[in-house]
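One chain comes next, on its own, written as structure tokens: the form predicted alone.
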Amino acid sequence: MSQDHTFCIAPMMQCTDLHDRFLMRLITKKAFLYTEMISSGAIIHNKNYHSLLYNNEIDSPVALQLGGSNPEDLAKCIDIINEYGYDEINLNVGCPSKRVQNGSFGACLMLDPKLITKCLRSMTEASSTPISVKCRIGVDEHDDYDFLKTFVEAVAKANVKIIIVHARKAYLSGLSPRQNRSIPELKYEVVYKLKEDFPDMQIIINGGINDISSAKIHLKYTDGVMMGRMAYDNPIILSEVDSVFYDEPLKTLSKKNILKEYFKFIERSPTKHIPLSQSLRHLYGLNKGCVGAKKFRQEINNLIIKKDLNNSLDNLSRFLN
């Protein structure tokens, strides 16, 4: 079943875990969410990672992002992931980190279109859930439009119809993953051209989208937009998403009620075993740019040190604006 990708929130390592997605879902019911990337090896060989696969109805619509390059292993992963009820499974073909390169996946996969087709075919054959790809517009010196077009043609051969394109090329050496998110030049027109040449595919644009107004502009040329770090650093920016992009009545929880519901979620299964240092850090941006923001962050740090949420909700709420 085709999903609505009008507004998506990017997969981000050490960010878009279960807690963060719950926080975002309190603010927007419609945005399409993505998990942080999980490697195929972790899913197949380390059952401890299966706790990361947990999904629930309040999280939907949500996609799981998978990293890997072995067609057989990816098919095995799909068999495991199918049990968790995700709305989409996304293959990461855009991450430039050394660790990911050492596993022969991520952005370096864009250099091997034949392997991409094999990987995606194994995934589509194993899954009744839609498969998507997240990529860059190029890799190192391979940054002309024909290179990107050839890659997308390889994706289409596997009957995959959803491509999320970060409108920067990736540098496999010389830049850190963080630098790769900001230093390479943004070329939105390349993604717009891709939509013109592949009208039957869903093309979602990603990269440098930091506000609602610019997202609306991109939707004139693409099927969807994906916001990344801004959504994580300042989650309240998402409070307009449902009304602006999905014609829903403007209806938002107060920050204090968001905090209250989030605390309830921390305290109940299956998340209560997760350290507070991991679950509370997603709240840092809840009061971003407001009076009391610094004291709010300091109080979160105090809770992490104390490792105790008892009687802390009212104290933390008083710093919210």
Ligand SMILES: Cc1cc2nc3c(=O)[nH]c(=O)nc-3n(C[C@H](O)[C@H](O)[C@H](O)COP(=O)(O)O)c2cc1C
Given for the second form:
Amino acid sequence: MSQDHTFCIAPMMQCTDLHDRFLMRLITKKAFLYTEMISSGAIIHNKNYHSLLYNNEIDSPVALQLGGSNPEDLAKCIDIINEYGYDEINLNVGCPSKRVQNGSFGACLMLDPKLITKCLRSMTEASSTPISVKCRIGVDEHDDYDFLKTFVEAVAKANVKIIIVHARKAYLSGLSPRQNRSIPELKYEVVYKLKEDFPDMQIIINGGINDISSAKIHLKYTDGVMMGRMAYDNPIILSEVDSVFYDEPLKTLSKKNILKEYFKFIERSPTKHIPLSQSLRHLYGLNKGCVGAKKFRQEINNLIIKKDLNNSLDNLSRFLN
Ligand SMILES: Cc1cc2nc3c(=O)[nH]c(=O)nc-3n(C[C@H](O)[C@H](O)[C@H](O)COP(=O)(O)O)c2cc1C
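Complement to the form predicted alone: the form predicted together with the ligand:
The complete assembly is shown below, putting the previous chain first.
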């Protein structure tokens, strides 16, 4: 059974790692979280894949995002991932980066619907949890609705029923991944039309959704929304998610308590060998837009340099608002 995708937080490389997901979970118990993309090669050829896949202590629902295009490799990965208790495994068909294209996966896979069906069939056969896809609305000059429809039909053929659509096309050359997230025009109506044409599929819309009120509007036309950069840059925005979208009572931890729990997690996490620079940077946005935000960020930088969390809670809390 697939879970409720009403509000999802996007997979983001070097952002939505284990620590960041823990931080998000302190703020919203219900949002559907996604890991950063992990390539099939990183799982198959890395004996230490455990630290990449570890997800204990992060309450459901959490999806793992995979990158790859070799059906056998994807199935091998799923056998390994099955042990880790994720609620969904998502295939990345939206990333336009050169590195990903060199591995022949990401957005360029949208150009090969037969291969997509094969990859997804191989994943569904190996998986005990639902499989989903994250894609764009088009690639390069292939940006008409029929192209997208053919792609979604290829997904449906593999019996995959959850599609997250970033409502921009991707350019495979000429734009950096960052530019590819802002320059191509957002076309939400294309995603709304997909939902009309594929009523049995769960269609989740992504791209430029930066506040709760616009998320509510998209939910009139789709099954779910996915927020990326805004959720990372200003995580406190997520404190309304459970009450607005899931009818839960409004229960918010104070920023000080969020920090306290987060520091405890850093100390006890099995990935505590990771540098503090990596785990503390997720906190930069915690005081975003508030008086003291700059000093708060500076204090985080001091901690990263000192490499020591002792007394840091009180020091940092002074700047929280
Ligand atoms: C730093 C960063 C890393 C990203 N990494 C991934 C990734 O690993 N997999 C993926 O499917 N999308 C990735 N994305 C794209 C986001 O998931 C999302 O589709 C995009 O940012 C648009 O949503 P937004 O406007 O809400 O940010 C990344 C985006 C950013 C900013």
